[in-house]
Structures are given as structure tokens and as C-alpha cells.
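Next up: a single chain in C-alpha cells, the form predicted alone.
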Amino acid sequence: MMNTPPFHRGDIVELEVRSFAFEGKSVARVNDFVVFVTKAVPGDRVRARIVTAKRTFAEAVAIEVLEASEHRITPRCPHFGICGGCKWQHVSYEEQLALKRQNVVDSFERIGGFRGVEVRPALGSIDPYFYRNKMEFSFSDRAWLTEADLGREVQSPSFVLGLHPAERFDKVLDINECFLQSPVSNHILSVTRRFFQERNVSVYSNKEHEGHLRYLVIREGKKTGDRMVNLVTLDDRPKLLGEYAEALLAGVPQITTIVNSINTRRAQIAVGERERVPYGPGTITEELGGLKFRISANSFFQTNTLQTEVLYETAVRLAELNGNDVVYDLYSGTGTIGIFVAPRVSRVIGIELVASAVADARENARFNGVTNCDFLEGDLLDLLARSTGWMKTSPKPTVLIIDPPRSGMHPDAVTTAAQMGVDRLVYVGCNPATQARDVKILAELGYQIEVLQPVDMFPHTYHVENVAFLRRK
């Protein structure tokens, strides 16, 4: 083992890129030290900056591909490499998806333990540009500026809004134009842009707490055609967000509803305290698998609206559903899943500790005529012991079907989830890393993997979903 790194901070250096590695870096080797690196792709040579030099590893940016790898592609925006959005625009996406299936057998065998489980193909998104439902852009008058605006000695602009660069949530760099919401968000974004500078209207300061504007979400039905713009403030101007209002409907006739909420506290999110809605109903309606979805602006949805039927139905075929199965819904949410396989069951219950998601779920099985599910609010161990009064009268489930967090499951929680005695049981997890490890715990309580089916939600990035479908031995 080496005592001191072969490389210093600053150092350039020539790198043989040989595979990727977590968050979507990649691998090179210099004698047995690794260099994380950045920018680069499996198969390309590159030169590269050290920006950490460790004992025993160093992470680099390549800054100069000398040969490039047959993975690599042109990426299709002109803000990729600097925006925080994206990180895989340069790879094929077919490679992606390979990638991506790597990504799952490699969690599963290096922490779950597993061998020779069968791990399909990751399932593409239909089309990987223009996909979200929802994009969330920051307004600031603190810019990123490039290397190339740095060279001219560009003045950092006082009003931007656009996307934070990655790792920096200090500054925000001004996005003329996204590839991963719409067209018609582009627009958006430029209009709203256009408008409020023209007025000079101030721009949130978090140290100061002060200035009007914080953030512009927009929502997008797919299936629809409904489209919601959220304009984040810290505070009330009615007659401001009248002329915005007017404005932005001139521009883009396509919207359907415009919000205001506003956001009073310090904390940098863009959801509000109260909301005000200037034109429309303040919602907007999605569909999934034929059933309906009323989001309103603070609501949680899944946000590839096309790869989700991909993923629910795939978690619906693995689960062998028929008309006298009984579902629970670990980690319901806001009942989307639940609700997508209720007319296929003959009874889902749903269980979910965030009040205000269980009463979206609620609304959503009332706004879909759905009769056959219950949604309980609630800690997952404590609703699942057996004393708890509603499992007494509550038929028991034959299915499970898991979807929590990127964080998994409590070992507790995993354990009570196998002490319920299914014989099928669906995990949907949007982490591999943490999913390989609770599916661990339940293979050693007596489930068995019968296959894994990665589902990418997300193209250009290293994220993916992975349904596994476990059966009791």
C-alpha cells in the first residue's frame, strides 16, 4: 500500500479510462492507484486535472479527450458538463442502459452477496430527451460563469435563472435552453425570464432574507396536455403576479393553470406556506395506466410519467397479480402505485407516515372511483404489528409490494415485512446499493430472488430504478 499518492492537486495527467464507477464516474489506473474520473467515458484516453489527491485514491476532471471511446457521443446540450442535471449526455444511450444493468449486478453481488441471479436488460425510456413531468429552476442574482466567460472578463450578471451547477448550490447558471422537460418549458423559462427583468424585480437572498423571486416549477401532464407554472416567492404582489399572469399566457397559451405560492422561511424549497392561484383550477390532471391524477403544486409525482406505466407494469407482471389477491403497499405515498394495481386485485391497502401524501392518495382513489383500497397513515413497524386493531379486521395480504425511499428500509421494518409470511413479494427500488441490502436480510428470513428488472426512470444519468421480485421458499 502506498504511503504518499503519486499525484498532487493541480497535476495534469494521461489517463486510460477503463470502466465506470459510482455516480456515474469513471475508472482509471495508474500501477494499481485508482483516479476517479470525471467528463471521461470507459475506452477514452484523456488529460486530465487532479482535483483530490488521497492516500490511497485520486478524483480528476478530464479536460481534453486524446482518444475517444466508441461510447462516446456529442452531447446534445450546450450547457452539459457544467450544469448538474445531466451527467451522461456524452455516453451512447445504449450504453447507458448497460451501465446501468452493470450498476445493479454489481450492488447486489458486492453487497447483497448474490450469484447467478438473472438481471434483465434495463428497460430504456421511450424517448430519454424531454421526458420530465417537472422541472424546478432557481432564480438568482449570484451567476456561475464559464471558463470561457471568465477568459473575456465577462461581468457576472445580477438576475439569472436557470440550473445550479453540480455540487455548487451557491450559484446558479442562466439556462437559455433544457432538453429534459419540453419545448414549451423553454419558452416558459424565457418569457418569465424577459418579464421580470424588465421590471427589475429583486431576486432571493437566503443571508439577507429578502428579495421577491426564489424559484419557477413547471408541470406537465404528458398525457394531458395540462401545464402548471408555480412561481415560488417570499412575498404577496397580487398586482405583480397579475401582469406576470397576463404576460405568460400572451406568450404560452398552452398553460393551463398558473400558482403562486409563497414561501416565507428561510428554507431553500419551493413549496409554500399558502398559495394563490391568478388563472385556472391551481392543478393539473395526469394519467397513468388510464386512471386519472389531480397534482397540485406541492404534490409528490413520479416524474417520467411514460417510464412509470413501464415500471408499475412491470412490477404488476413479476407479481403475478390475479383477482383474489390482497395487496399492502409499503411506503404508498401518494397511492400511485396502489391505485394502478387496485382494478387488477381484489383489495390494497396502503400504508404511508407523511399525512399530507396519504390524503393525496385518498383523493386520488375518490377522483378515480377506486372503492377497493385503504390508505393508513402511520409508522410502518408500528401499523404492522400484529395487535394493531385494523389487522384484526383486515383481510392478510398475499403481496407485498415495497417501494421506500433511497435510503430503504429500517432492518426492523425488513424483518416485519418477512414475518407477514407472502409468498410474493415486490421490491421497487430506486437505489441498488441500499435495495441489495435489505433484499439480503430478506433472503436470509427465507425469500428467494427470482429475477431483477432494472427500469431506467432517468436517461443521462446514473440513477435507475430495479424491481426485484422475491418469492418465499
Given for the second form:
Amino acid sequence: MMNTPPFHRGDIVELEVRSFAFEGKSVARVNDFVVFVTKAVPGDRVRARIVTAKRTFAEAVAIEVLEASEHRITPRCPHFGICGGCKWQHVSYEEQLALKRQNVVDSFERIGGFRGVEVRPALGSIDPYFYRNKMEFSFSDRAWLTEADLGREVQSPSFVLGLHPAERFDKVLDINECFLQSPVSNHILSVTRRFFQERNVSVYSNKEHEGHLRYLVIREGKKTGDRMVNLVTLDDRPKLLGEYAEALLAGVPQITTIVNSINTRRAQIAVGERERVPYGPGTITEELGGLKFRISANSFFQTNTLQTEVLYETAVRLAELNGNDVVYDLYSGTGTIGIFVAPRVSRVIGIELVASAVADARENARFNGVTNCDFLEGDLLDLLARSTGWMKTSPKPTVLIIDPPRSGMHPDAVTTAAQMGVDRLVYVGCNPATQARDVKILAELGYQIEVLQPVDMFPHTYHVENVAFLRRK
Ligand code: SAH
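Mind giving me the form predicted together with ligand SAH, seeing as the form predicted alone was just shown?
Shown next: the complete complex, the earlier chain at its head.
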């Protein structure tokens, strides 16, 4: 091992970029020394600036492409490279899918210790652009200015509406057009910016805890055409809100509801304590698999509608769900998986920690006339491990569908799930590393991986959803 790093911070080096590492970074090797490179694509030869130099590895950012990888493409968005929203617009979509699949293969090999498991090609989004049904933009008086921006895009650096640059949550990049959302949503963005800028309405500053405008959240039912504009402000200004609603509807008649969430706290979140609804019902409806879901300003909903259907269909197909099945939907959130599968099985029981999510799930079941679904509120471990009353009167599960948060499952929850003794188990994971760790425990307790099916819910980011189908040996 070398005692001094071969590079220093600020060095400009030439690198042959070999493979994909993690979190969208690639790896280059100089002799045996590892350099993690951002803004590169495996197969590139680049000139790069060293940003971190350690004894065992360095980090660099590509500043010039000397020879382009065959997988490199021209990014569609002018904000790409600065905006924190997309990391992979310069990688062909085909290659993005290959890299995501490889991430699953690597995680299951290195963390799970699995060899020779079938990992299918990742299922890609039908349209890798315009796919998001929700986008959250920030108002700010602290613009992130690039050279190209100066004098061009940003008219007034003390009034911007957009997205954060990568890893800079204190700054906002003015966004005119974002290709992750629909053209109508982009129109809402520009009408909103113009309206408030023309009136010199103040922007919220966290330091002073004053200023009116905080966030703009745009939601869209991809199947229904419903559209919600949710303006998050520090205080209540009904007259201004009324004028804004009028201007919005005149400019974008496709809007079906307008909400004003009032958040008087310092917390930097687009959630209010109070709501005004100057137009429409205050909710939108979206469909999954022909079922309807009512979404309010604060409810959680999967952001890629079309791919969510693909994801859930994959789970249904792999688990061979049938009319006799009793499904336990663990970490059920607002109940979308459970309600989606309910018409095809005999019974669904969902378990979820957050009370408001459970209320949404029950409401969604009622809304669809689904009567074979129950949602229980509480910690999974408490509800499954201790033989509480509900278990005695409920049918035993034949299938488990598990969809935990990114951090994965508590080890005791994994053990408890395995002890339920079902033959078929579907683990929907949004983080292959924690999923591989949890599946390793399940494998030690008698389950075998039948197949892994990655599904791409978030094109142009390095995130991947992965469905693991396990059977009891
Ligand atoms: N299946 C849902 C969402 C899953 S997100 C969907 O597709 O929409 C993970 C969910 O697990 C979150 O709603 C979170 O509140 C819940 N959760 C986290 N820890 C939990 C625990 N210990 N017990 C029960 N639910 C938990």
C-alpha cells in the first residue's frame, strides 16, 4: 500500500473510466489506485479534477471528455450537470437500465453472498421523460448562478423558483423547464414565477424566518388528467391568493384544484399546518390498475404512476396470486399495493406505522368499494411478534408482500416474518443493499431466491426498485 496519495486535491488528471461504482459514480484505476469519478460514463476517457485525495482512494469530477463512451449521449436538459434532480441524463437509457441491474447483481453478491441468482433485465419506464406525477420547487432569494445563467435565464437573482443544485440545499437553481414533469406542469411553473415576481412578493428566508413564498408543489393524475397546484407559504394572504388562483386558471385551464398550505414553522418542509382551498376539491384522483386513489396535498403517493403499475403487476405475477390467497401487505403506507392486489385474492391485511397513512389506506379501500382489505396501525414488530388479539381472529397469510423504507427491515422483523411460515414471499426493495442484507437472513431461515426483477421507477437517477421473489424450501 502506498503511504502518500498519488494525487492531491486540485490535480488535473487523465482517467480511463472502467465501471460503475455506486450512487451514480464511476470507477477509474491508475495503476491499482481507485478513483471515483462523477459526471463520467464507463468507457469514457476524461480529463478530471481531483476533489478528494485519500491514502487509499480519490474522488474526481470529469471536466472534459477526451474520448466518449459509446453509452454517452447529449443531455436533453440545459440544467443538467448543475441541477440535483438528474444524475444520468448523459447516459443512454439502455445503459442506465444495465447499470441498475448490475447494482442489484453486485449488492446480492457482495452483501448477500449469493451466487448464480437469476437477475432479470431491468424493466424500463415507457417514457423516461415527463414521468413524475409530483414535483416540488422551492422559492428562494439565493440563486445559484452559473456563467451561462448570468444575464440570461435568471433575471433577478433575488427571486428564483426551481430546484436545488446537487448537494446544495441552501441554494436554488432557477428552472424554466424540467423534463421529468409534463409540459403543462412547466407552464404552471412559469405562470407562478411571473405572477409573484411582477408583484415583488417576498420569498421566505430561513435565517430571518420571514417572507411569504416557500414552495410550489405540482401534482398530476397521469391517468385522470387531474392537476393540483399547492402553494406553500409562511402566512395567510387571502387576497393575494385569490388573485393568484385567478391568474393560474386563466393561464392554465387544465388545473383542477388549487391549495394553499400554510407552514408557519421554521422546518423546511412543503407541508402546512393549515390549508386554504381557493379552487376545486383540494384533492386529485389517480388510477392504478383501474382502481382510484384520492391524493391530498400531504399524502404520499408513488411518483411514477405507469411504472408503479408495472412494479405491482410484477409482484402479482411472480407470487402467482390467486383467489384463495391471504396476503399480508407489510409496511403498507397508503395501501396502494394491498388495494391493487385485493380484487385478485381472498383477503388482504396491511400493517403500517403512520396513522395518517393508515387513514388514507382505509379511505382508498372504501373509495374503491374494496371490502376484503384491513389496515392495522402500529409497529410491524409489535403487531406480528406479540400474539395480539387481531391475529387470533384473522386468517393466516399465504403470501407476504414486504415493502420497507430504504433502511430496510429490523433484523427481528425479518425473523418474525420468516416465522409466519408462508410459502411465497415478495420483497419490494428500493435499496438493493439493505434488501440483500435482509434477504440473506431470510435465506438462512429457509427461503430461496427464485428470481430478482429490477424495475426502473426513476429514470436519470441511480435509484432502482427491485422485486425479490422467494419461496420456502
Ligand atoms: N407500500 C407503500 C409504501 C411503503 S414505504 C406503497 O407502495 O405506497 C414504507 C412504509 O413503511 C412507510 O409508510 C413507513 O411509514 C412504514 N414503516 C416504517 N417503519 C415501520 C414499522 N416499524 N412498522 C410499520 N410500518 C413502518
